[in-house]
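Here we start with a single chain on its own, the form predicted on its own, put down as structure tokens.
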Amino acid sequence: MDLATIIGLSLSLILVVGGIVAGGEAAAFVNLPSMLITIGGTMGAVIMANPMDRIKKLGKITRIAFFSQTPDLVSLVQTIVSFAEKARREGLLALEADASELDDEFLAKSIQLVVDGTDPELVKAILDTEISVLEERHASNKGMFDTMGELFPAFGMLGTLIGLIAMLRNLDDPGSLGPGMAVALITTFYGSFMANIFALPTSAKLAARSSEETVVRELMVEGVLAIQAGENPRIVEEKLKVFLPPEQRKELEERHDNEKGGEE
């Protein structure tokens, strides 16, 4: 579970929420047929925006923003660096098992490549090329909340021009013009709310996810390229820390001479 999210979504809501039943107005801001346009709509014209094939995705491609987790960066470098250990000890033919047993399938095909004696460029190639059909789709999966982040305040503004429209209607009758206009404004209402906290932070989110993800597959390319040109472990792995945040790169370090500890 993704905490940060969890939390900046839960800290919103109490927050506008708590605002809103703190102004002692609440019930004026249910309105079920200003639900129904804004987000029925927002809804529908998403649906008609994009392929159903990826309509379909919705449910699972939201769970990744609340769901995913951070890539355990430091133990990756460490998988690969001892897979460079072996192949210098063993030869690459020695990683083939190590391969099957991998749960990242990225990272089991770019060994498996490596084994099969696939040409070096052509392995950079393969791999690159599935880090840019990576990075397209991502980015299709995000403009969907994208779009979502357009429509919801879009449709808020339509449905209150509906309101306006039907309170106009009541002009003779100046006491409704008042509660006409709130409900009027409360699409409005909707479709902002919608927008802010949930369509575009889920954008974001998602961004950076993808982000998270790529950098991950190049670490893996560029570990991996070097086992294959034999390098020294201890270069694959100064090379792999260039992927690190300082932080751990400290964490990369003090497990190294926890592992010289207990060796001692």
Given for the second form:
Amino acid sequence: MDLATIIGLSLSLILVVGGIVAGGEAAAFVNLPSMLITIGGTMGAVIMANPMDRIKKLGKITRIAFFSQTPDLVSLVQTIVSFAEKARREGLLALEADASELDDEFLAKSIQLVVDGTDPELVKAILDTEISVLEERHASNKGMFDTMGELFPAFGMLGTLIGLIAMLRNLDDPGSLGPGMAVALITTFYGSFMANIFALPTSAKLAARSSEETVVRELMVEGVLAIQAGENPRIVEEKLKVFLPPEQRKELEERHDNEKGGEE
Amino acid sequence: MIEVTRLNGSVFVLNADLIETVEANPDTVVTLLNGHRYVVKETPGEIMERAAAYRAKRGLPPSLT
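Now show me the form predicted in complex with its partner chain; what you just gave was the form predicted on its own.
And the full complex, kicking off with our chain again.
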């Protein structure tokens, strides 16, 4: 569960909807045809703008923004350092069994490459390519929400034009002008509501998740290459610590002290 | 040139004149003068023997120094 997404979304929904209700006339903001024009139109255009298999993943991608967790870098560093220790004691081949037990496919694959005796340069090249493809895939997934963010206000505008045209045809009835204008403007409201409360924040969250994942992958590559070079586990740890923000470095050291305390 | 074995069992031939260091940690890592590293199955002792044998075959002293 990504608390920030949930809290942010509920906060803006409660405040905006609360503001509408507090202003009285909440019923004036509900208009089914306007919703259909804005949401339906945008969805249609997004489907048109993307390949079919990406559209099928839309639900899954939205879930990432709502449910994914910040990766636990400290545990990851500890896992890699423990691998480095094992490789140091029993040789690289001893890692094969551990690699197959890993949940993370990327780390398992990179260790498998090392165990197979692949050249370090080749290992680095393969893993770097994998990271850049991953980044590209994330960017195109995020692109769907960027498109949505652009299209929602655009379809809102379109709905307003439709409303205005309908209104202008009935100019001979001055009494209907006000309500007609209000209905016409509702679509612009829906458009900017959906763009700013849903599409754009989701896109920003996906970008943040993507860069987090890239850091995790880069950390893994660095670690695996250090293990392959047969570096001292302490050195491996120092190398990987660079990727951690200061608080997490402290946490790592604390966990170390605890372990040492347990052994003594 | 000496024959060495990768961890996955494939055999390749290494230019013994380019060896800079051989270390066991505990896998044997051969570092060449150009910075390339190879992880091999042989022990450092075996590598030294083979390198010396190869140089002897060419009528050279056992090492560069």
